[in-house]
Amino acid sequence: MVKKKLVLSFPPRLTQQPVTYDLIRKFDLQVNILRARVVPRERGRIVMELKGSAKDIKAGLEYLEEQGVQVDPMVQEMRHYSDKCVQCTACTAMCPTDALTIEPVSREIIFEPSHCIMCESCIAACSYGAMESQF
């Protein structure tokens, strides 16, 4: 079973069709959507964990290629500027789910862009703008 979080970007004439139900139905892969913006008539944009057969997964992003979809890896959408940051770690205590962590010996703030979710939490408790969506 392979997972992999992802940032996919429909064109307007894609927001109104059932794209994220055919990766479920045609290609059984599990979809576990953690952030989301669609309007009509716009780009939208959603940020999802694909878990399946690397073969299904494979299948699934060929299907999503081929219907205009743009696929990105979700980590090159969310940024830690260490040169911002003070080491305040309020970011921490906001953070479900550990991305942001105090390394023990240093006491530095460590940032995993794979365990983000983009939730942002931690850029409404930074005063410092070291964090930055890129969604």
Second form
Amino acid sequence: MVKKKLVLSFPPRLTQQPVTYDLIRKFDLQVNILRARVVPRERGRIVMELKGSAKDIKAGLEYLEEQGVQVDPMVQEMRHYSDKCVQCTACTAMCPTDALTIEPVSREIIFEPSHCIMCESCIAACSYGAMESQF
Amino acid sequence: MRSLEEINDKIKSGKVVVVTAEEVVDMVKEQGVKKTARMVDVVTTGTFGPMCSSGIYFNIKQSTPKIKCGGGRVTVDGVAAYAGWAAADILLGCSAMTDEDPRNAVYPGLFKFGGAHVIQKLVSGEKVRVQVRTYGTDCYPRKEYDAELGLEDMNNAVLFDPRNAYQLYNVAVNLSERTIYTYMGVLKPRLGNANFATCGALSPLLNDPKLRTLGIGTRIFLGGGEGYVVWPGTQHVAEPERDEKGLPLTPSATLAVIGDLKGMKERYLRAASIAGYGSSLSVGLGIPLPVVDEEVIAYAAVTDQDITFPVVDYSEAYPLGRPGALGRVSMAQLMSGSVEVDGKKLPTGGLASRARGREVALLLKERIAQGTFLLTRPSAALPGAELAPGL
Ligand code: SF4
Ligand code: SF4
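Could you present the same protein in the form predicted together with the partner chain, rather than the form predicted on its own shown above?
Full assembly next; the chain just shown is listed first.
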């Protein structure tokens, strides 16, 4: 079993096509959509996590590229700016996963991007602009 | 035990023993109050968090011809300032906004740039744009003034906060069905989270709950520089209800503080844009407690387990001014990451920074140990307090 977090960018003509359905049906992949922004007639973006055998994932990605979907590995979509962060911990109460936690002794914030599902709840909670979305 | 003069002599000769309010907890656990009091001369405290009742006033150098700001309109980087004084004194509150800011018309408002941001720019060394429109007089004929000024261009620049360093603060929750945006942060519906705004066992006024060693005239760490306690803060309550350890259970002490903005640092004076609420200034504030008797140590040994705060609903009870809390939780519980309210486990989030409050206490400790910060004798006690004998 391999897990991959990817950003898919769709040209406008493709936003109506059931590509995620195809990934599941044709390539036997588990698809977990973390974020999606699909506006008709505009470029759409989906952040998803794919789970499956290495072979199936490779075939699925080839299929996507044939369809004209641009696939990029997910480079950290949320950013924690430690120079702006004052370690208030307000964001940790909002984070639904353990992406934002507190180091118990120093009381400083630890951001673990691999746990982040990009829900953006932390952005409004941070009064210092230390959490930013690159989406 | 030891007088303030003896403590200052030790500071000057480099022999003073200073510990932070966190460090003193373990010392008392290991060695007891008596022995710790004999060893330690000063305990430093610290806090860092949004203190909305913060502002600056500054005096601009006169131009030729001269201008009278008083009675006119002044903006700084577009943010409305107050000029109801004489010719060249201008007051800017941290919550002031520009006329164009939509505030909460687009809800929740982002409050990206307010008075607090102007203050942060100034302490970080940047210039701000001061614009004055006023009427002319025979002695002050000029009607318009427009200049980019930094701290170095001003005759004086002073941080003045009429209400800081709350001794006790609410823990905020939301009982309603929708997310609310408050000065206590974002509160999720149906008891989704609990937010607290205190540094607990490190917090200045919780280490001297009866205000025995500080009062009007006490020199403090303020915004990275130095300041003074100048008055009881507004809404100061002289006689709160207390528990058996002397800790307040109901709204209690606050402080009015002042200090030279020119000596302050961006790290301890930070602008906060509180979603849906407004702009605010986070202030680093630390108070040194002179160990003039054993009681000072007994109070300063307060732990996060000892301190409790009332849990208040900010969807209805707070805005409508209804009394009553949903119970009390301790600082230790709040710091553990979750508390129980109404049988439900809620994640907790802070507004004050314990990490930076600790930095304040350590920096103050360092300044005292290096002999650059001497303690002062309060000129008067705060209302409801009695100074320790010998002070
Ligand atoms: S975006 Fe969501 S999951 Fe990611 S760090 Fe912020 S609150 Fe946590
Ligand atoms: S809310 Fe912002 S400033 Fe506070 S700990 Fe989180 S990232 Fe840092």
